[in-house]
Amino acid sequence: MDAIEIPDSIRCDLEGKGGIAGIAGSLPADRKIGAIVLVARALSDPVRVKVLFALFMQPMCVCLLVAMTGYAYSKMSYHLSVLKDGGLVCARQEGNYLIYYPTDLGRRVALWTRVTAHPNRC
């Protein structure tokens, strides 16, 4: 393989980290990357972000989430399933109702995004 030409400003740091192989070896495992992708997917829709924030403030049943968003039950069920797949929300059965609430990860994500959600460009 041909030598890669890199700027001097990053060469020393890169070499100190073991080069590209050192960086590649330090990356999270594919399973961890997959979990991060599920969280990112769950947060990629404004409705799901609103639902996560709402559930952070108050556990709710689907009927309340539908009333809050104006979405159909079927669409809300889809959004909740994506949030569940991402590990951000879970539900408990209370009679005929499923009460949704954030997981510990969902609470941490809601807190983090409330604090850091602003444009931060270089």
The other form holds:
Number of protein chains: 2
Amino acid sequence: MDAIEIPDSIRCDLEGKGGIAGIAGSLPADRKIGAIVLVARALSDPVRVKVLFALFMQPMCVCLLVAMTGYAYSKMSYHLSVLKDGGLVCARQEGNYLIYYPTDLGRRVALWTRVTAHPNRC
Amino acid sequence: MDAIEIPDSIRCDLEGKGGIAGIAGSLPADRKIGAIVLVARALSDPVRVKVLFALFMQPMCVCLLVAMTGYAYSKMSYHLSVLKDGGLVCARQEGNYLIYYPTDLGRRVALWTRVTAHPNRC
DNA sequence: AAGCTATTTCAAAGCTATTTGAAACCACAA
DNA sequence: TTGTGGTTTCAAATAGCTTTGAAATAGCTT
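Next, report the structure of the form predicted in complex with the DNA; the form predicted on its own has already been given.
Time for the whole complex; same chain goes first.
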């Protein structure tokens, strides 16, 4: 069925898994993959990673984040919206202030990355 | 020192943590944040997430990945290089073939995302 | 060496993400 | 209701990522 040359070291294992089609068929559903991508995109900029960690240590209003980083409000607001889209942070209103804090997922991500991600070789 | 209005619900906690400067000073180092960003970027495209999961199930040469997805070689090669830059996959040469497989970090990421990332509300 | 296959690299094109400053919005106080 | 502070939204400009096909590289076989 797989009319393709396959290196010996792989052919056997691959056939045991149903060939290319078997692998393709066992991949996570597109919805699941989309969710992962959304989270990853939210973390794909150093500004946002910093903000997530900061909020993990202490929920803050936008003005504090702005004071802490020196960025413009509109810039901070944009990055917060990306973090929100990824489901990593959310906000509650308190008087005039919007206080951002990490979601459950945001906290798990912060904990996990703090411990796990490191430059690594092959 | 923090000459800024701060909502009451936060002022106390924040001062206990050394104020804005205290939080900023406890953030992970730039190198660490850069490493996280690199991993996140690698996962920020559905093609790459799919490829990582596929390789997690079965190490494969590029021609198999191409056969499985229908993408052009140059496209697959580009995405593999981004995954490699993020430290999520690496390759061994076998005759004419390059066989890609997940690194340790790649495997941990695949396991973790499979279980953890999901669309979530506030 | 020549020819073949597997893969990467390159540059141009198209597309998406980010930054910026100005304007709009919203909750509260006067 | 008008004013004020905190925040978001918008549009234009910029920067960065992804796709494409063609050309280059690298290992095998003859």
